[in-house]
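Form predicted alone, single chain, as structure tokens, below.
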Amino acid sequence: MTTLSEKAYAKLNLSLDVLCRREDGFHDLKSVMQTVSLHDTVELTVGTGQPWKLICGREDIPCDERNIAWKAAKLYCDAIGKDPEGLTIRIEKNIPSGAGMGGGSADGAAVLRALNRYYGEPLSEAELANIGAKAGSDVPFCVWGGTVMCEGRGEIMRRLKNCPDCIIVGCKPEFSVSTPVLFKKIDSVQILKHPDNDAMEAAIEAGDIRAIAREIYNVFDPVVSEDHPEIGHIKEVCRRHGAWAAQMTGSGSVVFAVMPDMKSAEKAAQELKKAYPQVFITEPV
């Protein structure tokens, strides 16, 4: 038996735009995605001689073939024609669930990287991303990590210059959002504002975190905020402590804020923890 460990980094959407509904029923998106230091830890034991098993201490996480990590492992083994002769996947969760931070996708990407390392790296990063796309829309980005312009369903990617260092506070309110329901809702409303992805890319290229903060925008944010005033409350707390930007990530419900320094971030986090148990401080990786 061999045991491997891999970090599964969370993602944030620095920008997120919904462009159109496709013939296959999905939507074309355009988003600048960023991995951050908040991560799950994924441990794989290969060659157990036992039926596949997935272990996770969170009751809201499926521990069978419905889990993206399990799907990714099966897809990888099928792709290279290998039988691991028993596999156990252990996931130590730190990324909130139902948060818009790609926790399940990050775990799936970590499994792909770990298995590829175990088998001597027969597949390139691009090939791993292609396999990952079959497991989940955000898995290709999570395979790449860093700062990436993502289009289509997330499978069309272009690496950008690394986001400059900054301090980010994240907070998950008690509710989560159904992604299919949210897409249905956004189809029924007029999107009054879209992110300027060109301006975001220029700010990243310049390494100007204040300019990046000015361009942070997610078209889902006002749609979710309409039904959940907690989003606005979290933003207001962060702004009182000097946040340069505060916005929901993905389809929600985590709100993240770019803070001017660690002291401000700690004060914002301390206040948020009085009302919300899932609060964290992180940074780009």
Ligand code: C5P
Contents of the next structure:
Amino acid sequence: MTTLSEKAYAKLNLSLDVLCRREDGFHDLKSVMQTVSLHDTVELTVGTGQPWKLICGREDIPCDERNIAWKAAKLYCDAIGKDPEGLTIRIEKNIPSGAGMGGGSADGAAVLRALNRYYGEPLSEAELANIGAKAGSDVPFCVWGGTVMCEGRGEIMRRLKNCPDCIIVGCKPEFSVSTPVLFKKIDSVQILKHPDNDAMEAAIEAGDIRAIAREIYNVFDPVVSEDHPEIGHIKEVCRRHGAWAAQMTGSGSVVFAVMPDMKSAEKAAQELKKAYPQVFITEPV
Ligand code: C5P
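Let's see the other form, the form predicted together with the named molecule, since the form predicted alone is already up.
Then the entire complex follows, led off by the chain already shown.
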């Protein structure tokens, strides 16, 4: 029996544009994604001689074959034609779920990396990303991590220069958003504003965090804000404490804000904690 441990970093969408609905029902996106230090820890025990098991300790997360981490493990073993002879996946959850931070996808990518390490790295990072795409649209990005321009469903990736260091406050309102429902909703509305991904890329290339902050934009933000005033409230609190940008990530509901320094981040977090249970301070990794 061997036990391996992997960190599963959360993601933020610095930009998120929905380009079109495709024949297969998915949407073509263009998004700059960024991993942040907030992470789950995934522990994998291989060769237990027992049926597969997933332990997570959270009622809102499925602990069986529906979990992206389980799907990723199955896809990996099928791809290399190996039977791990019993597998236990233990996930210590810190990334909020239903949050737009790719928590499930991060766990899936961590499982792929851990299994690949266990079997002596038979697959390249690109091959792991290909396998991951079958488990969930954000898994390929989570395999890569860092600062990446993602297109298609998310699987067409181009690495950008690392986002410069900065302090980010994140806050999850009480409600969660269903990703498929939100994608359906965006088909029925006219998208009035799109992020400028070229300007975002140029700002990242220049390592200019103020310019990056100016370009942060997610087309889902106004769609969710319309039904949930909490989004606007969280942004307002962060802006009052000096935020350079405040925007929802992915399909929500977490709002993140780029803060000028740790002191203002702590003050914003302190105020947000009075109204919202899940508040954190993080940074790009
Ligand atoms: O791939 P994932 O499981 O993250 O996708 C969840 C749902 O979100 C899909 O079933 C689809 O309805 C929607 N989706 C989409 N276009 C994408 C990613 C997700 O329509 N690029």
